[in-house]
Amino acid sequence: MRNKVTMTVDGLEISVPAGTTVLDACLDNGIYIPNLCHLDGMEHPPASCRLCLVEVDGMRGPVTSCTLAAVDGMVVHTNTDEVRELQKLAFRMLVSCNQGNCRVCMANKRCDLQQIAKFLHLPLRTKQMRHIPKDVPEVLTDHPCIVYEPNKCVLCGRCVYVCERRGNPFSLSFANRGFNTIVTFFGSEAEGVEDACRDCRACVDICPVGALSFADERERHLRLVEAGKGRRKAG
């Protein structure tokens, strides 16, 4: 049984371990494909962001690279016109309901949305699709130490995934349906939750857009931002 498969991506021949997804194969070889909901080791990637599309010779239409296993002899194209147009459409839909303010966000300069916008040559705010406000609170503070900002959230599911894998009696999960889906904290009133979550940090650190943060760190960051504004005005 072969341990490696060889494939061609955008004219470049690469070899990867058998069982590797096309997305991981590309990312591991310096070929960037936009993605938000993917994490290493996911057995069943949700493919919900619809950003990691590629075209494969012999397959009809673009497919999600995070759900596609690399096969020996596969020929992949990551930058066709159709792929780019579909990625841009998916991105515009994401930002149409995102109300994040980059200037005060803790994820500024390390936000995946900013990286994808730069890669696709798109603004984070677009006039091509009207903004659609969600019927959700601006900030949720149900957790003893973690703040959740639903209007920043892209519902990638990374936080839910890493939290579930910890096996704690409390965890993150999705609530509501459709457009007003949010992330909720199940069992956050249980004893020891704050200490456990502060020690873990997995959900906060994995969030690609800064929708989750520790309350004290967020307050400190906002104070620094305000102080910076004051210094600029004084200058």
Partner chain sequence: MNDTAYAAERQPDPEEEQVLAVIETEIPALPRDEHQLIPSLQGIQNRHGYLPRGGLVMVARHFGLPASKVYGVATFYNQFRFNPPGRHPIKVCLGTACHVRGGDIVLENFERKLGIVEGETTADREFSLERVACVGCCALAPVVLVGEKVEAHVTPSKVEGVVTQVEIENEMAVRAAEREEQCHGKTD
Contents of the next structure:
Amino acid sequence: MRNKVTMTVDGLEISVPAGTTVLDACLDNGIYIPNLCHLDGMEHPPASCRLCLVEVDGMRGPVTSCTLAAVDGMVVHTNTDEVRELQKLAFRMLVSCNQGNCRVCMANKRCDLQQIAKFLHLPLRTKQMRHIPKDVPEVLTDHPCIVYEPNKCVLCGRCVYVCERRGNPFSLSFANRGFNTIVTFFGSEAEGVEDACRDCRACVDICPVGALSFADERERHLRLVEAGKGRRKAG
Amino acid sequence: MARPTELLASLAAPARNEWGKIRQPERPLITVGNATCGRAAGSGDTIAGFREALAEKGIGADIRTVGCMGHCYAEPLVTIHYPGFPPLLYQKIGAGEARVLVNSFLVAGEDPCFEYLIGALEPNDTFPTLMDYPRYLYEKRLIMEHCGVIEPGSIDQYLAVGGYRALARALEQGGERVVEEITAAKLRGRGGAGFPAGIKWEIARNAAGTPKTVICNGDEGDPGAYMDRTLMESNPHQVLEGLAIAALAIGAERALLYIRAEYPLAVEMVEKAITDAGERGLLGKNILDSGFDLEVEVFKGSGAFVCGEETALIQSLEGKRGMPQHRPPYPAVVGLDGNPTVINNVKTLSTVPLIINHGSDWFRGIGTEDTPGTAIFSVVGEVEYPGLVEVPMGTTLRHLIDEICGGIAGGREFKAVQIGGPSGGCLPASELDTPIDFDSLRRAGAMMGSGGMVVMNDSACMVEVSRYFIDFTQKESCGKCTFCRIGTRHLLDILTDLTKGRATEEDLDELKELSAGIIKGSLCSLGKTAPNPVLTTMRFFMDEYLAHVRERRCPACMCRELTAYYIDLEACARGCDACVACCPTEAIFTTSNRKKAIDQEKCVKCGECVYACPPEYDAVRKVSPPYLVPDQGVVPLGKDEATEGGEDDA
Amino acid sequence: MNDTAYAAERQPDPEEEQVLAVIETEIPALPRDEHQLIPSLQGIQNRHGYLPRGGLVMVARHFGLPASKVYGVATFYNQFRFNPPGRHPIKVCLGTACHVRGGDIVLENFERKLGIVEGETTADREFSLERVACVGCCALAPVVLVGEKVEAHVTPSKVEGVVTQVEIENEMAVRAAEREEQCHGKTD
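Next up, the form predicted together with the partner chain, please; the one we just looked at was the form predicted on its own.
Now the complete complex, all chains and molecules, led by this one.
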């Protein structure tokens, strides 16, 4: 039996098993903290999306809750002004280089960005910030059956993580650097990749924003959207 | 079993003997500064010039190549030891000057060529010595003492000047005592953050896990700083000695030097030094018969500024993308391959042997109370004497720039000094009395960083300067975290618009808001410090930002879109073609009265014509905003029927 | 980011085929420890001037890593390039001191003169153009590296001279070769 620790989050007392991260502790207790790059059971959270910020009594400034272990007696605030300001700024940054055409996107209505936008009361297209697309092609098709759209991608790295966890010998990886960082399937022309990836689906299913999709499913989806538009126009 | 110090003494004795002969040569000895900067300035030609001239005259003389003294303005630097003379230091010696030196001085020891002389290295009755110059007088060369004096490829010369004595002593004292000494000396990491080295060592020493590793961080990526390179090129053994002492202190069995691949000479020198030290039993197995083993290797960094960050550097060593990781855990506890790892900067490690030799009390007597020791800066830009300068901590910026570096070159006005590279800040004249140490600089809004210092005169536009640094950090951002990846890109976009006169006052607010967010939200120190140049320039030079926004004007006439060149017809000399010849875009044409004018459509605003125009005419003018170019009623030659000689087209 | 090999549909290149054949022979001698991945890539680039895509796949197979990982590592670092360099690689320093003295205008002039942008190689593979962060010759700014040679104080108007210098040297070499051939022709 693992020990339990008790902490206070936004005035609410919660008990979680020792070793749980503050982020998991909150999520498990129905306190939502925006997050993109976090996955259950990650040993070394990348802490890259910078959305899951919280303030903790006794600590200087907002800290990422995914990298913070819950400690007995900890007092956490998830909704201070400073936390919200930074979350909003980070979110605006993310959508400022995002294509954001939700209507035709396969992730429409189940997209994490939509959820976070709703939570932070922000539009999905920021007017405050310039729109700067990445300097990379809009659609990359270097995989035999999976399509990658860099301008939808938020570089959370979930796909890279799950693919590696499955031990796929042709896993995907980050490529390039800085603003033009992308996810790459380099080398996936190899034999057997197509079938294996169709069976696995892990990266496509885990993507929070629909940046990865199977080419044929995407095609079908776009046709349906197109048809729907036609119907609406006719009606 | 002999004690390490005794063993070392027996190694050093013949070396010292040999060194004495070199310093008091029977025949002329010429030493040429042949590190990267010397080579770039043409030291290869200098050496060839000496060889040729010596052979022609049949003079027997030795030529030795040494590292860099840091006097970049004077390269190629040559020292001549001529029997009967004190060693004399000469500046800017090319092949031609080498020939003159041979013919006038070395032939018979008559004329020591005062026109090339800087001064004598030793006190004497005839020649001015280096100490007669403020540049040499006010510097305190501790770490760089032997740079440019001893041959970097010679372990004997390093031994002769007392090298590896600190290692021998440390081996006798044991690691714990070494950590105590370094902690007592309050040595702070010279890589930029200023974390106390002793505390870092202690954490690693007490941390579990083997093998432990010490890493010398020579991934100097700051554009405009090259002191680490100079130390590795000019005195690699001192770095190795510090590295070995650090390894002993934390109980490491292996040591790595992470050196930028762009520094081939540093890699070569350090690799040779490792081999030589290994052969003398100063590295490798059973060092100085003490039972302490240390394997040392060089790893070449592939060019990513972010790899100066400890966790990114470790990722890169493990064969991964050099992306910083969340800390804690700190590398001193969980580092390379999960084991305790200490990463110290080249300058930090080079200081270690001095502290062990002279003691922590001596060290604390130099510099300031919170930051003892010296700082090395590479001062570049518009000063009279650019180069590497080592000064005690606490020296004021004004003293460093005005006295030691000779002030602003060309009689122009000081405007700002950018300290600490891309993560540092720009300080104006009003902040020049800030003492140089970690905390004072940080309070002023700049930082020590890696020690890059760019001095700018009134021709530099602060908006453009901050755009330049953000462009750099933006390109070098690893792309992992949102704030740094996207935030710096937005900063760059706004700053670029500013320099083109397209930004609004709301953009200025956005700059501040973004900067504050990036500082608070970024994962690693690259992001956390990236907005510093923007914030400091906005704080001290807001009027310039406003001029760019409100008047579409660049007060320094540097932003090209906001500036135009024209030729003052009153000043232009009839028939002179100097500017036409230099213009890379053929934008300059001859007017109907055979003067010159600039076609604004073709002009790329490179400013070449300003330099090409003979000073006695000085006819090229620069204005901002561009519409201020006066209408001088220019008619191109040949387009005007009334003009005689309209038949020949310029 | 001109240098990253997005263009999946690349023409087969006989010169590259040759390079790949040589790389294939070098692969077995490489270590297999992941720590040695970057040094191995550096070695290949030192020998061949660049990292062909096919070479990355071979390296990955040897190290037992996914090709995407190796590609990801290679595209992270400034040092690695994926197109063959020109016979005369030109590197324009854009370190702080060089920038303040007009390094960007020098780069632009090279781009104009050579008809390529930074990161590219001319069609005849004679020149390639790159920017480098700092070559550490700040007191000689602005600085340009032509091959291994440092050109100091390169003002924009010197750009033409630097390119012409190389062209003249080439022309001289061609003529010398022709003369040689003629001489040989006579003696034969």
